[in-house]
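In the form predicted on its own, a lone chain appears below as structure tokens.
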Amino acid sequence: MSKIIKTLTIAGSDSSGGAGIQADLKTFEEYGTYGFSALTTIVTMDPDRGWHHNVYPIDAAIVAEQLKTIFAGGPVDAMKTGMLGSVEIVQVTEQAIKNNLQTNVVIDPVMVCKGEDEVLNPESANAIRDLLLPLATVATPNLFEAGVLSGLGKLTTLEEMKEAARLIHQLGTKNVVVKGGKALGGDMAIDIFFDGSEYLVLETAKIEPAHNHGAGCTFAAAITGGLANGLSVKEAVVKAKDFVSAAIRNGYAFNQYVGPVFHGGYRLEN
């Protein structure tokens, strides 16, 4: 039997299956890796209240126990974070990365739920910036998160995305992917990769209908899977862009509120 490639997600649960820990584990499987998970939050969506999100953090001590279990087998080949929920959980995550000398760390600085536009926990966002970005191989903020982390506020142009990536890189992460996706105007879904010296613009034609719930989590998880399989950071990001585009193309309308990506889309098309 060939070597088992191990991946880890520290993230919240999305019971609709498109995003969060569910998206990560399904993506890890598509990359041929064995996925571990440490659950940090449970998110529910209420169809009787316009799909209102309720967020329930897990106690940080329980998160620490999960990570102790996972790292009992040593470091994984690559890991990512998603919604962390509290400053204490961010601190637990930081210590797990440091204590286990974990490399290939993807920090997806989740600050809002899909459809929301306010930071869920500003203190947690600051902790991610100060404690986790300096440990990151890649940080993968979306447009809103990149505006918060860079201090630039709302980003509306490609040049503003590039400047945000540069400023986030200065916070300590080795590489930055600003996930613009369909949020910018025009016909293209645009993301920016910055390695500290060069920018790479990743663009594909926007997909309609855009069943893109979970696209951001899936993009970050795909980068993680690529790194675990030995790809360079740039190679992992480029493949992840193709992977998430296929997932969107093969997504579906779950109900009137949300249309998740299909994480097996890349496999179906290749």
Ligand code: PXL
Contents of the next structure:
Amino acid sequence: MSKIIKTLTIAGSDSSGGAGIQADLKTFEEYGTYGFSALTTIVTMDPDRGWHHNVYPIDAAIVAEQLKTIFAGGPVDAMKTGMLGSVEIVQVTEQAIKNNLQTNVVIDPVMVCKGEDEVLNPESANAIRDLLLPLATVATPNLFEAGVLSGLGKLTTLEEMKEAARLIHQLGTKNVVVKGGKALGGDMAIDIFFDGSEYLVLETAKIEPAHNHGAGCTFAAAITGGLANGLSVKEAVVKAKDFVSAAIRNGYAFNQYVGPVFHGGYRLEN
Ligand code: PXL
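In place of the form predicted on its own, output the structure of the form predicted together with the ligand.
Whole complex next, starting from this chain.
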């Protein structure tokens, strides 16, 4: 084995396996990397309550201990964050990035689970904006999160997505991917990449049926895997779009409520 390439996710557990830390570790494996994880929250979904999500944050001191373990081997080649669960966990994450001089940092500013449209924890969302975006190589908000972070509210057009990306770039992240996915009207799933000067519009035809639970986490994890493998940010984003599209094409109906992506879809197709 040549040099091991290390990746890290600081995120929540999605018991249904499509999103969260499960998405991240499966994706890191597909990218040929050795994945570490620091667990921040446990999310359960209740079939007796219409798939209602319960979110259980883990004590920030335990998150700090996990990060101490992981960084005992030095910085990783690339890392990402997902659902963080509390302001204290955001602060612990900020300290770990700074103390370890960690580079290649992907901040996925998770505020809600799919289908829910209220910010789970506004204080945590603000802390991610203020403490983590300035440390980010890439921030990867979905359409809803981009509307919140930019202050523009609900985004409905490509032009609004671009303006949101520009405003989020001003919050300190070096690059922004607004994951529009299928959330914008029309036939195309549209994401945009902005590096502070140029926009790149990434488009694919919408996939039906859209088994896309976990697509956002998987997209961000794939960018992380690409950066760890030495791709430029733009190359990593372009490849991640292909990776997540294949994951959606190969997704499946788990039950009446949820259809997760299959993280190995890109491998099956290539
Ligand atoms: O897709 C957002 C998300 C992120 N992280 C965890 C989740 C979810 C949505 O279900 O459970 C742990």
